[in-house]
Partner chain sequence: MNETLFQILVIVGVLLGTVSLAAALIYVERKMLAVWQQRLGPNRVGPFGIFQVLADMIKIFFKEDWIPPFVDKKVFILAPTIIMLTVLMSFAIIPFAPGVVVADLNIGLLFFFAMSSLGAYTIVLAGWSSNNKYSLLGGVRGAAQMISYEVFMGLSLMGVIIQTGSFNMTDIVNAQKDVWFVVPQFIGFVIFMIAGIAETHRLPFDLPEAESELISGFHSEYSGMKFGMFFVGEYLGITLVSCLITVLFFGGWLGPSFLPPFIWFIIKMFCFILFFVLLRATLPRPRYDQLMSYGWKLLLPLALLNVLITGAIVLSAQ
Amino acid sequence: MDVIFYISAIVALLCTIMVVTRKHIVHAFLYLVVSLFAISVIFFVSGAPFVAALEVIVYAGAIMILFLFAIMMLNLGKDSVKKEKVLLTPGIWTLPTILCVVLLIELVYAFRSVRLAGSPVKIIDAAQVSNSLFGGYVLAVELTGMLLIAGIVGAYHIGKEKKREYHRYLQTNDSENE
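Chain shown above in sequence, structure on its own - the form predicted on its own:
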C-alpha cells in the first residue's frame, strides 16, 4: 500500500505542476482533474474511503463542472475553434491518459489488497462528515459557496459580448462581405 501512496503522490505532484505551467486553460483543467483523482486514491489508501468518494464527487465532479462552465462563458472567440482542432490530436492526450491509467491500476490493486488483507479501516458515514463539516466550519462552507457563485457571475460578465447598436445606414450586412 505504501507503493500506491507514493505513486499517487508523484502523479498528483506532476499533474499539479502541469496545471500551473500550462498556457492553455483546457490542458490545465484536464491535469487538475487527474490531480484530484490522484488525491482521491491517496485518501482511499490512507483509510478514508468516504473522503475519497467525496473527493471524486465534489471536487472532480461538481466543482470541475463549475470551472468548465466558467471557461465556456468566457467566450474565447473565433481563435478557440482552431485551438480545439489541436486538442483533438492524439498526441495532446497521451500524458494525461498514461497518468489516468496508472491511477486506475493503482485503484484496482488497492481494492483487491484491502479485501484480501482485511486491514482495519474505520468507515465514516455521511452523518459524521456533515456533523464535523457543518459543526465547526459552517461559516467557511457558506463563504466558499458564495465565493463560487461570485466567480460564476464574474465570469459571465467578463465573457458577455457587448453588442454595439449602429444607425441602420451605418450597419454592414455580413452576407455582403462574404
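Having looked at the form predicted on its own, could you now put up the form predicted together with the partner chain?
Here we give the lone chain, stripped of any partners or molecules.
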C-alpha cells in the first residue's frame, strides 16, 4: 500500500506542476483532473473510500466540468496562449521557486525529527462519515447549505432577464417609449 501511496503522490505532484507550466488552458485543465484522480487514490489507500469516491464525483465530475464549460463559452484560443507565454518568463518564476524550495527544505527538516508511526490503515466507511457529518458537525453542514442557497438565489437573480422582443411587430408600446 505504501508503494501505491508514493506513486500516486508523485503523479499528483507532477500533474500539478504541469498545470502551472502548460500554456494551453485546456491541457492545463486536463492535468488538473489527473491530479485530482491521484489525490482520490491517496484517499482510498489511506482508508477513506467514501471520500475518495466523492473526490471524483464532486471535484473531477462536477466542478471541473463546469470549469470546462466556462472555458468553452469564453473560447480562449491563441490569444490566451500568447498571454501565458509572457507570464511564464524566467524572471517571474525564479523568486517564487526559490522561496518554495526554502519552505520545502524546512518541511523535510521538520519531518526528519518526527518519527512517522506506521499505524495500520483504519477504513472509515460511509456510515461513519455521515454520522460525524450529521452529528458533531451538523452546524457546519447547515451553514454550508445556507451558503449554497444564497449562491443559487444570487445566480437566479443575475441570470433572470426581462424578455425582449426584437421583432418590430411583436414589440409592445412600453419598449417604444423607452
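Residue numbers count along the first chain shown, from 1. We call the rigid core the largest set of C-alpha positions that still match within 1.5 Å between the two forms. What you see is a predicted model, and the numbers here were worked out from it, not measured in a lab.
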### Task
Determine, in Å, the CA shift of Phe134 between the two forms after the rigid core is used for superposition.
7.6
### Message
After superposing on the rigid core, how much does the Cα of Val101 shift between the two forms, in Å?
### Response
29.9
